[in-house]
Amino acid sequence: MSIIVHHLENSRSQRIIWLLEELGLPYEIKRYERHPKTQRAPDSLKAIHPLGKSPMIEDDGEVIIETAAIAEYLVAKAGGKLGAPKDAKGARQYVQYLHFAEGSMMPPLYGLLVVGRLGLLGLPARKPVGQMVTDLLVWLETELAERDYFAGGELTAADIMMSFPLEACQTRAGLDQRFPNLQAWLKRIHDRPQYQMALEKGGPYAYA
């Protein structure tokens, strides 16, 4: 039985499709569209899991939520492919960035989205929240100064996790020519055939 990916347009779930392409695991996609005005996920996702959030996958009758948890599950299912490097430092970097994507990158990015929608009321918060994102990008730029990927010289699931927040930064949060290492990393992942196939299967994606 194939893995079912409950895929919401322009969302974190695009990473799971890409990961599955890289791992070579069989899967099928069930697509969901955002509300055209609120951009919220449809209530139909709540029929799969009470929280109604994407991504979520179904495998062997079990529903699994949370992107990093899904990534770890799929890497294990594929026998450790794209998992932690064998060297101790690479393994630490792998775990760090697997969780850094959601734990450190996404909160200020979501904050920028919220204050942007508040109009004038959000102006006082826009600069400090934007600075939080810039500080993260400055540090991440140094992290990729001497290696091609976040956990070493090869692509891992940690890079796939980092793709969504850094793509969002490139689109709306200042990831520009000031960060050549991060831009080179984005080009490196976007050029992968598996990434391109995931885009084709996942449908339109605003951040690629």
Ligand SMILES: N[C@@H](CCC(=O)N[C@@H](CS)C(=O)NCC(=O)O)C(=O)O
Second form
Amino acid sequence: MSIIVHHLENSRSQRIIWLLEELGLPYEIKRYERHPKTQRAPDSLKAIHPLGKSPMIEDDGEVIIETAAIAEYLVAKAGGKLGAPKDAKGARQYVQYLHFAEGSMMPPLYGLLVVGRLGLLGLPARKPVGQMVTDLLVWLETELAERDYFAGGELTAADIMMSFPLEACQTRAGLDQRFPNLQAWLKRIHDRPQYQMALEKGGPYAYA
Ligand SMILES: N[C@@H](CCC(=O)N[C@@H](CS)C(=O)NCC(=O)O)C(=O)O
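Given the form predicted alone above, what does the protein look like in the form predicted together with the ligand?
Full complex below, order starting with the chain above.
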């Protein structure tokens, strides 16, 4: 039986489809639409797991949640493909960025989203929260000064994890020509046929 990806449109679960394309594992997608006003996931996702968040996958009758945990599971299932590089430094960078994406990038990006929705009420928070994102981008830009990918010279699952927050930064949080290394990295990943195939299969995605 193939893996089922429960995929919410325009969301971070796009990464799991891309990862599966790269790994060449058989899978099928169940798509879910966001509520047009609230942008929340539909309740039908809660029938799969009580938290009702995306991504979730089902494999061998088990439901797995949390993007990085799913990524680790799939990399292991594919025999370590796109997993940690062999050298110790690359292996550390791999683990760091696998978790940095959700742990350090997403909280201020989510903060910006909430602040934006508050309208005038959120105005005082816009600059400081925006600065938190900029601080992260400034550091990440230096990280990619001497290597093409976050854990070394080759694409790994850590890059796939970093794609969603950095795409969100490019479309709505100031990742522009001030960050040429990050822009080059985005182009590098977007040029991959597997990335393009995942976009085609995943449906609406407002960040690429
Ligand atoms: N850290 C979790 C976050 C999961 C999450 O918040 N997913 C969003 C998709 S971008 C979601 O399902 N939002 C819809 C909602 O909460 O109603 C992960 O990486 O899996």
